[in-house]
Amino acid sequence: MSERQVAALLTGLRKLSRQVGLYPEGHPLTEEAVVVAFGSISEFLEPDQEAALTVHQDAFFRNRVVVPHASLEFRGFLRDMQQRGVESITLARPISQEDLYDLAAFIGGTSDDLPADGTIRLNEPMAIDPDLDVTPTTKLRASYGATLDAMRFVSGAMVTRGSFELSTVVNAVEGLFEQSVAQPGAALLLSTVKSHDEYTFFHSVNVGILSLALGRLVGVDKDILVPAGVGAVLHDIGKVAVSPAVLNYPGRLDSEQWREITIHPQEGALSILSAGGVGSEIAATVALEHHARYDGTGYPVVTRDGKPHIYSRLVQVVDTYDAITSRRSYRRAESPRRALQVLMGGAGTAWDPQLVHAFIGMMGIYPPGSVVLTATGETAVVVRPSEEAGAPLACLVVKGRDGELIDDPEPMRVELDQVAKQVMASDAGIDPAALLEAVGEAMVVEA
């Protein structure tokens, strides 16, 4: 329960903390966003009078229980929190509306008002063991995180100073290679975790789990797959010198915004060279080639016997796959298992055929994150890849067969033969990287 009402709570204050620096108090989309914030908090407190988010070791708490997956799903806003020196936000019923405006427009950075009712209290102190976030899949979760963070430096020096550091994302692909190699099953749940509101960055980091996944899968040395996965991570950082409305247009593009598109993977692949460091050609190659296409087209136009190096088709098939699974402002998601018939529909046109089987026989028929529903009804999420073909899925079941959610997802195994379909996790309600820690160390290695 805790994580659903945090990620409601965190919404809400995001939405607003936004709309409070953009229109004033009153303005009818500032009233609609203080009326979300309203009912997120209601979420929140319930069943309780009062409760308590806090930020610790970078990761939300409510009251003593941590709650992972919000920690990093809302880390852009967590870190928006702690520059503004907000440890704790301790909420008590009834919740004043001036108070919570004013919480918002300081988070947000518009106002130095604290609230002042006294229903939304600021860094009340509150003993959080750090025990407490010792999960199997903390160091994991540390080093997404730490990419992230990574992904945020880059893109932010990028816009202030054109150039970045390279040793940054360099040290955070070496760590998430590091516990990916440790926990692989649980990494490609991880790798599920999706933000709209965020999205490049989060893309930028599952495309980086994947690649190293399949690097590791096909062979490529440590040494040659880390300026890779490094390439993988930052295979957009050109899209920086692209306007958002040309990124985000929701319909078909002119001649001029699809030129401003193509510009990006020059555009990043010489950011990365002006880096240096050990393996910035690598990088700056994948960052170059990602939509050159295995037949010789899309662009830039490769002149390396027709085709883009190895490490670039690598990171085309789980860019393409990561994309097709993540909701844009101008288009849905779509299902796993839809994104693997993609891909292989283009095998051998777009992607590297062998890379793509590869890729495939490595998530398995359904992905990890895949939604399905049983023949009994129960509605379950698969959790670690097939071993082998036909295998049973190792599962958790997320709700019974009354469409209930269960508080504690419990282990199954389930026969291809009793999938009745596979839904939309958006659709089910369900966020597969938020049962990383039911899954626990446990289950990705035994099921």
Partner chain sequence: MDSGTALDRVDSGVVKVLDALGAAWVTYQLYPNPKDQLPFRRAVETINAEATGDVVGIGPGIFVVEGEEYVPRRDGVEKVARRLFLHDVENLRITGGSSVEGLAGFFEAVAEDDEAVREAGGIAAVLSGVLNIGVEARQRGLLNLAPGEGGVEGAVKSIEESIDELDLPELARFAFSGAGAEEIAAAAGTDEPDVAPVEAYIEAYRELHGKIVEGAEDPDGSLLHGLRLPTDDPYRTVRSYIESFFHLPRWMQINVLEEVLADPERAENQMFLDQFSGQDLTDLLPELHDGASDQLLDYAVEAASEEAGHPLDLLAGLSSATEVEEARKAVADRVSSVLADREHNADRLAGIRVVMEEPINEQNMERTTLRELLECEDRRERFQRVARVWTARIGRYIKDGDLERAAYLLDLAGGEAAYQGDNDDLIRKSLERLTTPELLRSLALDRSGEQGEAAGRLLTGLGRQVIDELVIQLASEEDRAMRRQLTELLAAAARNEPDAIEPYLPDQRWFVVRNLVTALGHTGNPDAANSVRLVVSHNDYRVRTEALRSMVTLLGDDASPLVIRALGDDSEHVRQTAAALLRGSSLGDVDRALADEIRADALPTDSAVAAVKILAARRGPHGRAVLEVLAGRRFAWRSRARTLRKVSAGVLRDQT
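Return the form predicted together with its partner chain of this protein as a structure block, the form predicted alone having already been given.
Keep in mind that what follows is only the chain, not its partners or any molecules around it.
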């Protein structure tokens, strides 16, 4: 619940603080942004008269409840707030328009005046609490966020300079690796986090996490996995060269649009090679080959001896899984289980069958993040792959029999024959990754 409220608030504030920097007070575009921001604040406050948004340890909190997804999605705004020394924003109905305007101008850096009417108050001691709950998965989320930042930085650098520093990504992936080792279960669950606005970035980090996880399962060392992970994270970087209108097109592409999409592997490889640095050869290979299929088809078309590199083959499997389970511009997400079935269907033709089998072995029949409806009517989220075939699913119950949300999700074992139906997390209004914050790695293991 608070995820959506905070996301609404941050969207509204972000827009307004940008608008205020561009246009004066009273300009129609600013006015419009003010109206939107008002709406978002009232959504944020619902059902309270007063509520606080706090920044602590790289995360947003609404009234002491951590809001993990928004913390990743709105990292830029979080940084802006930190830069301006804003640790908390307390909002109290009815908000005055002047206060709202002052707040936006202050965070946007266009003014140093603080809101003066008392309806918006910054850094209230009540809200800033050093003992604010820091969940055990904070570090994992921080490294997820750092990798997202690296991607944002890299693609920004590509747009402005046509190049970037590979070390930025290498450092981020090393962090991701450390955290995945420390909390493997939580990492898998966190990799189900998605974003509409930054689909490619979140997708890239998820592919990174899942590639590292599969590599660890296989048993290879860090010095092999980090370069492969860098390739995984950067595999789609060439999408920067594809126009948003094509990337976001909601239907089937005509041949010209499709052609534009198919340049992204070569554009990615080229940019990585021109960046240079240790590991650039591997990353460029993965980027170039990630749409080259196992049976020799796919794109780009080149004369190749043998199969794509093993790292590329690994990334292909993981890429497909995360893409299918994500809501893309042209299609809604599939359930995790169905994504595995698609992989199975293409094992040996599209994808390396050994890697497909290994991946399915890692994810289990209902991969972490799957949402199931039990025969008794509860809604449960699978939080950990089962160790054995036929073993009951390790779940957390998030909705009771009458569909009521459960505040403290309870661990529960669900026998396979007790699964009535698989539902889409988004349709059920559940964010499995956010759930993780509420329970932490220990709970994932315990469940």
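Positions refer to the first chain, counted from 1. Keep in mind the model is a prediction, meaning the values are calculated, not measured. In this text, the rigid core denotes the largest set of C-alpha atoms whose superposition between the two forms falls within 1.5 Å.
*Asks:* If the two forms are fitted on the core, does Q82 show a Cα displacement reaching 2 angstroms between these two forms?
*Replies:* Indeed, Q82 is displaced by 2 Å or more.
*Asks:* Once the two forms are fit on the core, has E289 moved its CA by at least 2 Å between these two forms?
*Replies:* Shift of 2 Å or more: no.
*Asks:* With a threshold of 2 Å on the C-alpha, tell me if S326 counts as moved between these two forms once the core is superposed.
*Replies:* No; that C-alpha moves by less than 2 Å between these two forms.
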